[in-house]
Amino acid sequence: MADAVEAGKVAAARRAVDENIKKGQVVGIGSGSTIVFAVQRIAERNKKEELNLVCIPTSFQARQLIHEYGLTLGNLETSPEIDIAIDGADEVDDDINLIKGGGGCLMQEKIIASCSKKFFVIADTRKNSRVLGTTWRKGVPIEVLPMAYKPVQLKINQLLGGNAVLRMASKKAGPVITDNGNFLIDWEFEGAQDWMAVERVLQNVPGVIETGLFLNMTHVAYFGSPDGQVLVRTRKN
């Protein structure tokens, strides 16, 4: 099963990179397991084609990948406008809206995506859902200021229902700490949601820094299957 899932990730990553990455671009590099295969493909092409890319990381992991594969590391101060960004997703709905942040990098990922002229997502077919929450059952990740996590939990529960859970670390005592020094709350919800309304509510709660809802941001999504086939979906509007 693991090999089959990996084959889908590889297929999606290679096709997305080959169709979108061109010489001289500023490229946002996302986070997560699928992105590893995208960076590997970018590095392969860079050796053959001298792509002369500037790569902007979304996380410590992405920064390490850029270094490991000998790509040029950039930042938003010197390159505030990004040609294209590539990232993964925890789940993608029919409108190519995303839930992201299962790996805890959602705030920097969202900033990079928002600075990009084109944002595309790569994933295996398990992440392709008609409605968010169909297969991803861990909730919407929300980055919060540590001092405010408890009132944020209470406010979310009051305004949206469901259950706002502080994400705890697995190999350390206490909560998960993001690359930005903040905490993560996962909002566990039930049933279909008006995601634009949910996003407005969450963004208006003092102490919330960013959410893992990526709405109307993705241009193209690539879903790889175990047999190497890739489904490509483009945003309708």
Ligand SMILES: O=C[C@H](O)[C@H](O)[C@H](O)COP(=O)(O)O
The other form holds:
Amino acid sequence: MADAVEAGKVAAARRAVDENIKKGQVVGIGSGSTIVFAVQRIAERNKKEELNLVCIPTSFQARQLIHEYGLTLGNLETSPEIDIAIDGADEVDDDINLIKGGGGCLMQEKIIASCSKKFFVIADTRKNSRVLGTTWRKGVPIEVLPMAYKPVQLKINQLLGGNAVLRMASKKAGPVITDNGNFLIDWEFEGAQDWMAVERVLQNVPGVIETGLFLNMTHVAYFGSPDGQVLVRTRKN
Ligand SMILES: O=C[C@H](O)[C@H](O)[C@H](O)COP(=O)(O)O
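Return the structure block for the form predicted together with the named molecule; the form predicted alone was the one displayed.
Let us now look at the entire complex, which starts with that chain.
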């Protein structure tokens, strides 16, 4: 089963890289397990084609990957406009809206996606849902300022219902700390939601820094199957 899922990730990653990465681009590099296969493919092509890319990381992990695979590391100060960004997702709905942040990264990912002319998502087919919350049952990750986590939890519960849970670390006592030194709250919800409205509510709670809802940001999503087939979904509007 694990191998089959990995094969799907590899297929999606390779297809997205081969269809979209061109010489001389500034490329946003996402975070998670699927992006590793995209970076591997970029490095493979780079050896043959000398792509001359500048890669902008979305996390500590992404920065390490860029170093490990011998790619050129950039930043938003020198490259504030990005040609394309590629990233994974925890779940993708019919309109290619995403939940992200299951691995603790979302804020830098969202900034990089927002600075990119084109944003591509790569995932195995398990992530391809019609409605967010169908297969991803861990809630919407929300990055919060540590001193405000308790009132933020209370306000989210009052305004949206559901259950706003502080994410705890597994190999450390206490909460997960993001790459930006913040806490994460996972908003567990039931049923279909008006995601634009949910995003507006969350963004208006003081102490919320960013949410893992990526709405109307993705241009194309690639979903890989264990047999190597890739389903490509392009945003309608
Ligand atoms: O926090 C992590 C990021 O948002 C990931 O891109 C997301 O969780 C998907 O990760 P994976 O490729 O491991 O499924």
